[in-house]
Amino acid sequence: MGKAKAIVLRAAGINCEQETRHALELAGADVRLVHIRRIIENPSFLEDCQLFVLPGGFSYGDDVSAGKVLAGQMTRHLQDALTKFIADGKLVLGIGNGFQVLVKTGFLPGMKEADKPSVTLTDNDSGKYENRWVYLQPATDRCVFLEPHRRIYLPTAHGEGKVVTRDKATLDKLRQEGYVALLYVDAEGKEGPFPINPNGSVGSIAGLTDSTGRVLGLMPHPERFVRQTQHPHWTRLVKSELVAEGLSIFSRAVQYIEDHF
């Protein structure tokens, strides 16, 4: 096949679509920005790509709660199309607000029981918007976007990033069955309180995947670290050792597509 093809979603309030497109193009993908209304009118847009990305921002002003309105649109109009998209072996990535949307549609972690959500996201424990860099540790080896065991450093910026589960049994299942994709850790890979965990997520959860490993949602922003000069201490570090670690998430997605389609 030719280049991997990706759609980056547009909607009112989304504001990271251009950075996300740039990151995917650096990774080698052919990228289109497509508005949610165009996809609702013509779901066949999804047939022409292998990666669907929900970027960060404040979709519809995060009215009601973060990502809720966009999640409602997708549930009502695109549930079947996206279910088929994933069943066909394709990839879905949600970043920041996109992660919130995927959780509130039920695509992540995909463990609905009796129509009750098993997971949601809510206000940060600090009660304010947190904008800081964090270390992330992969917690499963099945997510195709992540290199197992490779700790990465990314910026995060959100006000409603706290992952909460319905109960302890749900949290245990997420951990034991590999739904937890990423953990907030320190530079040595250890979990800890704020600011290591910037929002108070239960179990230090920073990202989730589904049972296929081809859907990933995370609160930190990989599209904001795709060049060395985006690192907050780039002038002090040895350039040959400084890796733009956000780019790896997009590059692995593109490589997966090229290997499987």
The other form holds:
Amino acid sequence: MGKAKAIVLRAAGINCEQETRHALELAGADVRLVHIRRIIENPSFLEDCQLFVLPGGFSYGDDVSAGKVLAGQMTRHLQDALTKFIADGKLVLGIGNGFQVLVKTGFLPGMKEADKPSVTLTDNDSGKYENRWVYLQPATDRCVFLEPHRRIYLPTAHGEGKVVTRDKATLDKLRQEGYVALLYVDAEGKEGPFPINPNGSVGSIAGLTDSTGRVLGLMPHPERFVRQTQHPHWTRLVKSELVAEGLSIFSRAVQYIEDHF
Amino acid sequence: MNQWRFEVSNRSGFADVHGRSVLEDIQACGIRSVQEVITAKVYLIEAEFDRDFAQRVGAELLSDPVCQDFFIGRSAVPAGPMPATLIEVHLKSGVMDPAAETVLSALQEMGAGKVDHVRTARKYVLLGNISEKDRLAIVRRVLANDCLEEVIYGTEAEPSRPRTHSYELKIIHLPIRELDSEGLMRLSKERDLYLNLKEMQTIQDYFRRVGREPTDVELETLAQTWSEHCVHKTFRSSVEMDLDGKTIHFQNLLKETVFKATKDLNKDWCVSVFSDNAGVIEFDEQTAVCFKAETHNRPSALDPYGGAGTGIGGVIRDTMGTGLGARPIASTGVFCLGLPDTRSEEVPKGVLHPRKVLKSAVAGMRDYGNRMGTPTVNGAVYFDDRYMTNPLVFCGNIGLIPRDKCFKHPQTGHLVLVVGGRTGRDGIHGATFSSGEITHKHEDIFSHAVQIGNAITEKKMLDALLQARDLGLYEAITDCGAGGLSSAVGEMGANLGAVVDLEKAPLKYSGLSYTEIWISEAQERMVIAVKPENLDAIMKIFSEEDVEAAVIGRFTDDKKLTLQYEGRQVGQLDMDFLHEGLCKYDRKARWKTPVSVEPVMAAKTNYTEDLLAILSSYNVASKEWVIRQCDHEAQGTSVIKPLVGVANDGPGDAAVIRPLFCSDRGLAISCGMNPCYGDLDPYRMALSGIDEAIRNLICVGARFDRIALLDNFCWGDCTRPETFGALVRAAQACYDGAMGFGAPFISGKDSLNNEFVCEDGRRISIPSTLLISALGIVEDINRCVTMDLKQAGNLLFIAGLTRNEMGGSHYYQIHGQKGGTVPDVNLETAAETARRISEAIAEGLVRSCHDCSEGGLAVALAEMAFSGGLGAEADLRGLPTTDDCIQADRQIFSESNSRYLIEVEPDKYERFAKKMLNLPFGQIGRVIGEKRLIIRNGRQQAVIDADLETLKQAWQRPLK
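Show the form predicted in complex with the partner chain, please, because up to now only the form predicted on its own has appeared in this conversation.
Next comes the full complex, this chain leading.
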């Protein structure tokens, strides 16, 4: 096939679309930015691409709660189109606000047997928005965006990134059945309190995937670490050993598409 | 129509973090009677939908199915042993409610049918035995701001929804031609025009000449256009200055100081200076960069959250309104506040507690800036008692603009469009209000000058306008800032003339008079000039992006500003009179340079305690708490972040961004300010600010020959010759500093009359405050350096001379000493040092670099050490000093300017030393593996000896 084709969603208040496009282009994808209204008017936009990305920002101001209004809009208008998109073996990535939207639409974790929503994101324990870097440990082997076992370092920037579950049983299921994609850990890979876990997420959950492994949502921003000089202390490090670890998420997605389509 | 009330709160088992945060704030006020706070969001919706649909609204839109419950109606007081106090905070009518707007459009999208009105409110349930006095204190100091909010208690009725009336045209004439002086001043006061007698007389003469009485909108237009805020009449006045008994004359202070340096330097990389909404310089062959910093002091004093938010929103619109519109790429924020530990009883009536101001202003900047997706990359926070009554909020913004889009071309026949948010009563009289002093009564009188912004409206407008710009669909653009449409249309049509049909402006609600429409300072609006043939194409973009726009008039060729309402003329002014008619002022200024003597302080053998005290002083202490809340990495452009070092928590000197995805050229952004120096010597204060801003840029690797500066003067009442004299001295320093460094000012702004009149008549003025913001070009971002120590075994150098000049120093402050000499700048050496260090960094000779500023050498070394997690051993025998700078405390705490600490690898020593030849510099130590800072004096005694953890904790503790 030709190049992997990606659509990056635009909507009122989404504001990370340009750097997300740039990251995807660096990874080798062909990228279009498309406004939610155009996709609602014409869902066939999705047919032409293999990767649908919901970038970060504050869709509709995050009024009511983060991602809530955009999630409602997507549920009402794009539920079927996106369900088919995933069933067709295609990839969906939600970053920050995009992750919040994927959870609030139910695409993540997308546990089939759940009759009602059982996972959401809410206010950080600190009660405020914070921009800080975190270490992330992949917690599943099935997510196509992630290299299993490889710890990465990425920035977070959010006020409502705390993952919570309806009950303990839901959390156990998420863990046992491989829905937990990424955990907040320290430099050695151990879970811990704030600031290792920057928002108080239950089970240190930083990102979730679905049963297919082709949908990933995460609070940290991989598009903000696609070149070495974005690392917060790159001036201390040996450049030949420094890998822009956010880029790998996009590269793996593009590679997967090239291998499967 | 049904009235629906929804309450949404967290289900038990899910933390109510807002409640917890409110409880902490209550306890911080010293109130111990509250045991717990439970919060709820309240939505009041007037709509036709029925109960079944209301259930859907509650479940699908307003609450989270996992962690929240919703309740339709008013929930009862929670049962339990503890008494509960119910408090509900509603917005006053006319205050922007972004969440309500979002809910309204989401309801429509859900198919809710006719929805008349949506409002939101916050409900608090306080548990505990709370006295009446405590309850009032909690409401006033923690929960609500009576400028814009209304509070109800217990089961009191909710405030009724604002009833709007339709407006019927009634043209109001204000007879002026026959008034005597007293009558003129009464008119000025009654209408809040803030025009003085001379100005009122000028207006009177004009209407006598044209032979009629003015209408209200004509007087308002003149008042706004002529306000201090808009024309800077003080700064442009002619001045007779008495400097130490010698008289100096200025025809136009601005043109002969700040602006003159720019003219004299005549840099070919300056694209547009002091003429547009922001100053513009070259970035590369295709791209230019613009920079503007504004203050938003008065609104922030009344409502720090809304004031700081609309401050950042406003300065972003300055960038968007520069040339044919720049794309905002970074913001800056600086706050000057009262001391956070001020006792409540020391806070004058009508003034918010500094802690509240700090928290709310940071939240305001955070919530607006982060929503715009513009990284906030640089800033500062200063504390002084005198800022308590007049807190200062500076907001800056930087934008990128194609080189071929740097100028506007409005022409006769172009249509005038207003784009973005709707016009309401918000912000009326902001420009004139900003030009006067504040009194303890202002919070009642001027609540309408306070505004809440809606960042998403601005972001949508930005997305649409950039598309239209790139397609060449409009010919001119400017923002609606202070003065609203009046300023925007008046300025854009100054050389042409314009006719405006005021009823065509989209309104938030009915009932606005033609004058209110014209002078409203409602946020998130821009004015553009569009060729008639492009109208359809541009309106299509706006509609696709869900942005409102309306044609409200056209540019003419009669050089008149004509205002109409429903076809009837309501005002007409000659553009020449409007823009050139303002009388010139002659002002007196006086400055007597105080004779300074350094206080004698006994020598000690060890100064570690002094160093810890300085690190813990509010002005030096870590501002991480503020920085983390503002997204500094949005847009993916970050190279040097505000927090640097091995633990990402060291104080970076300047931020660097890489604004284009395709180029390694960067922009460095910094600031310099030191209000502590202003009382003693405003000239040296200004020079120090310039030197500091430039040092900060140099430390990260900016080019020395491409530095542009901004000035923001915040002063007291300049009708006092002494206060004005201090300003003149600072302006003179701006000229000398810009010339000395070859760094032109490209834009500036002043905010005068920052004074407060207390209930007892006491007048409090802010310290003379000059913010210097600096923008530099980085040739290759891969060469940038940071201030954290990198490697044990590396050598430490200091460049620049240390002098016994400690006036305004932190060392004196912790010892309660006043007086002394403010650090001077030897411009020749300063410029040469900066140039050589910039070259050394570009050549890769430097591993880390940090400037010596507040707290001097000891603080700078401590910061470098704990940021890098590596110790340092320093020996003062290597320190270049003047002969009178012998005592160790002078040497380690002097705040002499133009000094840099530099870490160099041993094998680069020779090349570096050669680079610094013939400049004051010396090797003062080396980096060590042990996590300690040791500074030894000439006799090899340790005058500082502390472990890094102790130093870092002292620095981080105060503002955690």
